[in-house]
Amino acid sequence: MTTQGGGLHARVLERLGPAITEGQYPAGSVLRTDELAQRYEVSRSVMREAVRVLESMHLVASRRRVGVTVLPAEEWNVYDPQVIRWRLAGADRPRQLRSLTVLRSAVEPVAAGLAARHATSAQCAELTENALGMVAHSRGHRLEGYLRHDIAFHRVVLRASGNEMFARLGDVVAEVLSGRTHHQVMFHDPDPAAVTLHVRLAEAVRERDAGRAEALTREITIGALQELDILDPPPAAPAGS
């Protein structure tokens, strides 16, 4: 039964959550749960559970007599992974991998310095290891073994870094990367230019140059914001605006 409720309740987040995101529950609304319940054709304790989740997330507050309502998106907790997920499956995907590319610019660099100075030696290894598998996957659109190297990659250069902070941010690139790839906003084949970065970052951390680490994983978010101007472009403007 718990496996059972797990995966009913797992259901109704697939659909409720991006329900949410997508704005078609606005901030305010209110939802009550056994109307949920209802249409998701589920019992209501596993609505209960779901409701739960996405409290968590600060997708919604629940308030006894009033029933469940919508927080206004300032509210959420824009660093979940299933909250990204959602959000880059929905109309406003090219805004927010670009909110998300701009964090990982102020990050990432920062984090690849550190790296140099404190990764240990398994560490560079797992970090050659992947560079290598990107190299190996770059080709003949395997995108799908590049991206779990170029995931592995960028947690190890996180983690490396010797600050809980950054390493946390781990699974956040991962839904960069994985929703990059899965809503095809990457080419059939990666940009030789990036996997060669790719390759001398693992070559500077190992060499522990801090100062060239930085640069080059400066030019790697550089290049994926260029590339996202390419493939996902912004909404133009209005005429007049």
Contents of the next structure:
2 protein chains.
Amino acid sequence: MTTQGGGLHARVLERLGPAITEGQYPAGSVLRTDELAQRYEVSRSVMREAVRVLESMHLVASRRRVGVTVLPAEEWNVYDPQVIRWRLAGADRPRQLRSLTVLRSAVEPVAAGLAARHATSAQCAELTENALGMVAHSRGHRLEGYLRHDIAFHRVVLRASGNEMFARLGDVVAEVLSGRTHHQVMFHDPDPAAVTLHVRLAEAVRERDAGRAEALTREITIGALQELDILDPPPAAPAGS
Amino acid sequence: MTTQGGGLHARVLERLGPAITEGQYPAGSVLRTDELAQRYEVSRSVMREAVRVLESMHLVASRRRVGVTVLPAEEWNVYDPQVIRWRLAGADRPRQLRSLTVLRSAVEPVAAGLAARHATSAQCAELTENALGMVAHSRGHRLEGYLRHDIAFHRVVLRASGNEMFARLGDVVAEVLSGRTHHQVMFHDPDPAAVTLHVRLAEAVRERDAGRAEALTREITIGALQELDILDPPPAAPAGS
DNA sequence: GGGAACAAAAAGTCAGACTTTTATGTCACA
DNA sequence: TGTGACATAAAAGTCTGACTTTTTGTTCCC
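Alternative state: the form predicted together with another copy of the chain, after the form predicted alone:
Now the complete complex, all chains and molecules, led by this one.
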């Protein structure tokens, strides 16, 4: 899954990109193409191609007479799958996982509602199939199998929404779920309540109940938020203070 | 606003990119770098850099001995601002505008809820300021001024949410709103109800009322959906059939 | 002290030679 | 007739070196 592109420029990118997102070159740092080419032992043309790609991701900006400047993180194309991958592999993985989970909590309920309207019967079948797969792997530390069905399930929902912007978030959700399983506290079996919610969601979509599909998905994503301690700070009942 | 990058490769990109998103080269088409270099009258190195950027956007894939293949639209990085711009400028602008508006309707309410919790007082001030600006320009065909404040308003909401993924959608929302004003049926003055909603939203954020902020934003985005005739098909009251 | 000419630094561009991969066609052999 | 190995060629990939252009910073003169 590591996109080990054969191209020489791609190999450079896989080292230079993470170095930037990691903060190894802080915003404002100036790099020179020639020096980079020497450091990574490639020709200038190859390094130029790599820099062009970084530039298209808004990670750097190249200006004559000054060099290749690292841009502040607010400028980065944070929706670029490659950037997401680099950041998830790096030091601020937790922060990244949180912001992506919040994005999920906004997008998925709406996507599920649309899926209930637009899903084909084949997609409905995929949904129930994966939900049952989740049930089957929900006990006895069969986490890998559970994860596989969980990812597939959400991917189908997003695709079935019929909205291309939602559909393209399938990879992002996959990364989040995978990160949750592999790097988060998930010693014990998945929450049975979550499993049930998925089964009921598949049901709701099949029955074309958009409202219920949306509500159920909202419950699922709220669970995901709670796991990361992204909780609504209770309205601070003004008793003590 | 056209990102007229001085680089020669950027100028090529501004012609070749739209040609692809336009469908001028259908998915599966094979281009050859040398031929493209001749056609656009640049050296191969420049064309190679352009192709590398297109490749990073997943618009094309380059393979030895076969050439540069145009990828199907499902593969494209549809969140890349440049791709969004190209598609909005092209033939399927309406479809693009719809899918982006649906995305808005999912993201903005949640963002507004978060903004109510995290907004600084400076951001609250910006919000009310822009809401009042909208009111001031809501009558007498002062559409440009209205649009300016509308864009600024939503940008502040997204930034104030504190979530970087939301914040980066500011440009997208700006494009959508701008497209709505310039290319959609908007002869007459903006809907007074929408203006009021913005004023009340600024109020809700200032008062830290997350629930109300979210609900108000939901009303705003529902209005945007209705303008594009993306309406809930009513549950087909089973009377006749 | 301020403005204009100048010098240098770095990216940008180009052309050409060479390498590597790989799809395809050919030919012999079963 | 089919199948495998091998040869061929086409296209991307890589490298190098020379040249151009832009931009910044300095210096020098008024």
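Numbering follows the first chain given and starts at 1. Nothing here was measured: the structure is a model prediction, and the numbers come from that model.
Comparing the chain between these two forms, the rigid parts pivot at a hinge, and of the candidates 142, 175, 58, 103 the one placed there is 103.
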